[in-house]
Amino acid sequence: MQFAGKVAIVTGAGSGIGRATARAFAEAGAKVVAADLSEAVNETVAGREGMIAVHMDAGDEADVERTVALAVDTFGGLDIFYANAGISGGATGIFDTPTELWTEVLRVNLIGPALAIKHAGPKIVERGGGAIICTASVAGLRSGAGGPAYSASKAGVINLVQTAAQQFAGSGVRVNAICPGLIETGMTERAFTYARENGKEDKLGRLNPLRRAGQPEEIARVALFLASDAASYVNGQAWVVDGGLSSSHPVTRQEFGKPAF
């Protein structure tokens, strides 16, 4: 999977999956715009050729449009957009989630990818085609893997890529989603830190058949595949990368009126 001559934008590139993927694209020869709201995105690109950092709010249309324009103006076009940025929304139940939190989670997690498709898609068409990838989640497949706002937003992402794939018909643009399971990222750092500090690291990922959590690089490799010519006939799909968790989605059942987590 080589990307010499290709230009990619990766959002949420300040840490975790986004950082691993942005670096992987660059190592494979692509020119990369690493985008994130956090200053940590500067660390992602530090000392690495062919990469530039931009501070961007993934759910803000002006920021997305500006980032796409930056990639085109700096590198001459755009071939790949990985809409990876997202927020968790916390571990609250449906009856405890404020409307404001629902709004913010949907703005970043669902409207963000929609804006990426809207503004990056036409530029990718101008290059003769390419790939758009969105980070969904196993939480978007069924209940039991995340809070209600997060889960609903990721379910929306899965349908979004299916709808977008149809609307790009004949353009050469493919749109797919990745559904990670438990991955060690900034979003899950608290759980990993707690487990290690309390001697429970072996419990992380115990519900999936591989009996371990995943690493960002394992998602990055799938992102590169979906962006590559090797995936030339993969379109409108949600690729699950979760160690087998979603083959059953085992959970501890919640009882009505009791805390969700």
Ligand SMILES: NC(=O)c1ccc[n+]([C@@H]2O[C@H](COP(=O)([O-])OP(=O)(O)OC[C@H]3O[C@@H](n4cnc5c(N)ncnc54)[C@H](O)[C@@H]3O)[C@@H](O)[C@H]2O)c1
The other form holds:
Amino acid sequence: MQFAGKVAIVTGAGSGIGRATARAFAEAGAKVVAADLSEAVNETVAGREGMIAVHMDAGDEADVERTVALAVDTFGGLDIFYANAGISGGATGIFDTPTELWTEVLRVNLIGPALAIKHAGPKIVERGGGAIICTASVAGLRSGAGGPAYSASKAGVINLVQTAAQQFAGSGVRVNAICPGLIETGMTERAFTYARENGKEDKLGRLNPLRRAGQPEEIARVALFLASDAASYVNGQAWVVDGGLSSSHPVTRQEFGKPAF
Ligand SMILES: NC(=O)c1ccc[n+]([C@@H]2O[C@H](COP(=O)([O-])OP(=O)(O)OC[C@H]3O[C@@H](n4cnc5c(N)ncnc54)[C@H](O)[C@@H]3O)[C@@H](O)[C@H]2O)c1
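Let's see the other form, the form predicted together with this ligand, since the form predicted on its own is already up.
Starting with the chain above, the whole complex follows.
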């Protein structure tokens, strides 16, 4: 996939999936605005061509507007927005999640992508079309993969891309979501460290039939596909990238080459 002449914004680009995707876009020829709340985004772009870093809050409307304006002023327009920044909100249950946590998780994870669509959309329309991609999660498909606020926020993102795809009708802007499964990033670092320190590395990702966790680059490749002309007829969808985790009800799994029971 080639993105020469294209301009992309990636939020959450200071770490994990966002960093891998921002770099992949730049390596494929795009001009990239790597955006993040964290100073770590400077490291994402350091020594790389065609990338600039911006510190911003993806859930703050003025910051999103400023980031879109920066892309347009610096690179002459905008073709792609990957609204990827997100927070987990921690491992709370429905009975002990404070209202403030609900508000913050929904602000970053759901209102953030909505603001990206609102402010990037018209600029992408000016280019005659392009792509918006939002990071949802398998947590947004059903319960069991995150706290209640996180899961609800990601379910909201799946619905958001459906609505947005409809509202861009006739403009040439496609809007899709990616639903990653367990990916090794900053967000999941504690679980990976714990498993490795306790000799339980083989437990990571074992619930999916590939029997492993995913790497950020495996999500980046799907993001590039959805942003590219190769996905020219893909619109309003939630692409699940989870090693097959969500393809089954929880059953005793048949091992390859062994009898079922
Ligand atoms: N890692 C997984 O297993 C997994 C699974 C499903 C979905 N996701 C989603 O993938 C996305 C990327 O997360 P990741 O796994 O790469 O985690 P990560 O923690 O490595 O990266 C997230 C980045 O987002 C930034 N960020 C947080 N709040 C922000 C804000 N308000 N404004 C701007 N930047 C902000 C952080 O500073 C960080 O650099 C998130 O939306 C997350 O919910 C991750």
